[in-house]
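The data below hold one chain only, encoded as structure tokens and taken in the form predicted on its own.
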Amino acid sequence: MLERLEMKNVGPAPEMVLELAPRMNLITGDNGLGKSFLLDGAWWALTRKWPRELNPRLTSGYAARPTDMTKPAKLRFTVKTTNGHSESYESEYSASDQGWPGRPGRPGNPGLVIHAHADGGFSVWDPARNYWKKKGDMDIQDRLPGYAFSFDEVWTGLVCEVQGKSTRVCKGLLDDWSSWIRERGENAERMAKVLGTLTNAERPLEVGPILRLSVDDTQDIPSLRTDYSDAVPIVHASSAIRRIAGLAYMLVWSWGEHLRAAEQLQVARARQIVLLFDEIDAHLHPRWQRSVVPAILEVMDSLTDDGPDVQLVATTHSPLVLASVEPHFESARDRLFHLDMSDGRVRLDEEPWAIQGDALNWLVSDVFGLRQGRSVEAERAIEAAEAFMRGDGNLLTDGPNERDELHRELERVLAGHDPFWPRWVVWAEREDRGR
């Protein structure tokens, strides 16, 4: 588990400190303020590798660099290891090495780490398959330092160099899922259950038959049963469904392969799982945004039978996601963070948890900072109308018929049932009676 992450002279802010809760951590903020960067830093702290160091084909996960190359840049972090101890470490950027030096010897074991990238790729660090091996008094790393998948590689498989040979270390969703369906084993049941839980409690997706797209293509393709078809090839599904299917596959594959490796190596299975999830609401319909975070927590409880501790660190732009976790949020185990601009500087603050009641109230809360949950044009028209009612003049028009012109603009941009209308109508009637 990651307990603390501190960045100095790295990223968009001069300094950022993230004190994480043991279960659920949600990070909000405008685009470009460093949410994805925080997750990449968290991945590095847990695994000592940047995602793109593991796979140069990735379009994200680049190694961090100092914001100001003339000043020291530092990454500090505290990890709670699987033996219950907290280990702290500081790395200062080395200009001569163009990188972040690690501490000699094996790092603390944080458990299984799964990083879902915003573009549909994933990175996985497995304490059984990617861990340092001990020979006498020496710690050496003769296994892969981790797995990093581009979006395509999640589906078609991952090839890495192992002991000088190109090795297919993961078959990919299409081959693995097809094999699981044919074998009707544990992984097929896990995949179906995880996929159903992650999609929607009202209409969970069900697994359909294995298909082929043409007589010339021998690739087996899993399918899904939907409201309009009994067999939609997964490659023809929407972006949201394919992203959810990729997440379901990576969770099932990562945990299944970890169990298999732990058994073969005669080591204990992971007692901790860290999920780093960038833009958890990406591509999702509001119905799915409303259930995705509780569903992920439920999936991890059901997937891991003996209940390892699960820590989720996720970024989101969705007020509906925050509204959805209100019944589940526990101040002792969960935290909400917000990235914002203040006096020309990026700040990362923990937000006091306060139930807002619905997505609209979250939208106009300090977390998202909108004045209204309307269009920009409607917001301007209402502000102009309010100023006009106060006697401050018309901010939109000028002339003898300014009230009529303002009324026409309100009619153009507001719905007939908008709650502003009663105020405007009552004010207009009072004005007419006073003439």
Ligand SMILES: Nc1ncnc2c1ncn2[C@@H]1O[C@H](COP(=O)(O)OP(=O)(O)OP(=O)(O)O)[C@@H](O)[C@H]1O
Contents of the next structure:
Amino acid sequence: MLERLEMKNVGPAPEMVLELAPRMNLITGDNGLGKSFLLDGAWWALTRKWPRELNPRLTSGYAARPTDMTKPAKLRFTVKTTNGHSESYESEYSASDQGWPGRPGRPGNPGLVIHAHADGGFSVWDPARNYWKKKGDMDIQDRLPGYAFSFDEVWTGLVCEVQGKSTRVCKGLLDDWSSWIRERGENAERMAKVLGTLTNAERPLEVGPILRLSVDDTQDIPSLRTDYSDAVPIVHASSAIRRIAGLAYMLVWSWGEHLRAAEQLQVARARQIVLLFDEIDAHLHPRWQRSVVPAILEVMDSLTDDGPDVQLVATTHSPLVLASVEPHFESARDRLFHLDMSDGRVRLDEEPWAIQGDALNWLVSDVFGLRQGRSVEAERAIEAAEAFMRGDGNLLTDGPNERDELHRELERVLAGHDPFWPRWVVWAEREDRGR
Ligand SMILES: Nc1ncnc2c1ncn2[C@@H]1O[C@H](COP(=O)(O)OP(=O)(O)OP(=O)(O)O)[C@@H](O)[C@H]1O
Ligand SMILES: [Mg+2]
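I would like to compare: after the form predicted on its own, may I see the structure of the form predicted in complex with this ligand?
Whole complex next, starting from this chain.
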């Protein structure tokens, strides 16, 4: 797993240091401050490839480019290997190689690494299948350096060049899941269990029959039972279900193939799994945002019954995700990070953990930094009313009937039960009495 990642003169911040916790790491921050980029850096540190180097069809995961080409750019990291040692490593950008050269020698094995990209694509690095050998002083990469799937390839399969031959290295969700359902084997059970946990424990998703979309199309399509239909083809399912199904498939596929490869190659199974998850709340209804992180932690534990350590590094924009982890957060194993702008510079800070109680409190905490959870107009009206009550004047209008205008605006933009009303009404009554 990844213990530390340091970036200098790459990405939005001049320097970033990420000291990761062994289990759950949540990264928050405004758009464009480098959350996805940090995950790509973490993937590179763990696998020594940028996702897009593995598959040019990906829409993200480009190799890091120095911000100022005239100055040294560095990536440093410390990985805890499966045999429990911490190994540090440093790479300086080489303009002549247009890349990040590595120290010769086989790097430490970080365990199985799965990277869920924001667009529904995935990258997988399997210590059994993607590890490289060392002969004398030479690194010999005679296997694939990793698997990177675009969103489509998760569903329809991945073809890679293996020893000069075009090889279908993964059949994809549609074919694999259909075969697993027919075989009624361990993978079908795992898939149903993972999907059930990731969706909703009270009303788990049920798998329906295998369908074909038309007489001419021989593609088998698994289906799901919903409240209104016995068989919704998975390709017609909502964005949220497809995101969750893609994740369930990638977890089952990577772990199942890893076990198979470890057996075939006579190497030990991974004792660590790192899951890098960009925008963990993407497409999810608040009900699912509230359960996704605890469900992922549970799924990872149940999928791997012989208990490898699981490290989750996830980015989120959702206050509900943070509220949902409050009962699970353990300061010794988990950490919260926040990317912020101050004095024109992007900074990455570890955020001291403090329970906020609910999503609204998270929204107005430093982590999200909103002043209110209301509409912009309601926030403006309340701030104007507060200024008016303090005698600072009405910031909305400067007409003669300021108080009435403010009242009308508050009526327009606030709910009847808004907690601001009592303050406004009591103040108005006192004002009237004092007149
Ligand atoms: N390959 C790269 N090399 C150097 N810098 C990069 C690279 N990719 C992204 N960046 C930097 O990161 C910034 C974008 O950051 P990123 O996409 O990680 O933001 P984010 O926090 O994930 O935003 P959002 O919440 O919108 O997803 C770019 O403006 C650029 O400065
Ligand atoms: Mg992003």
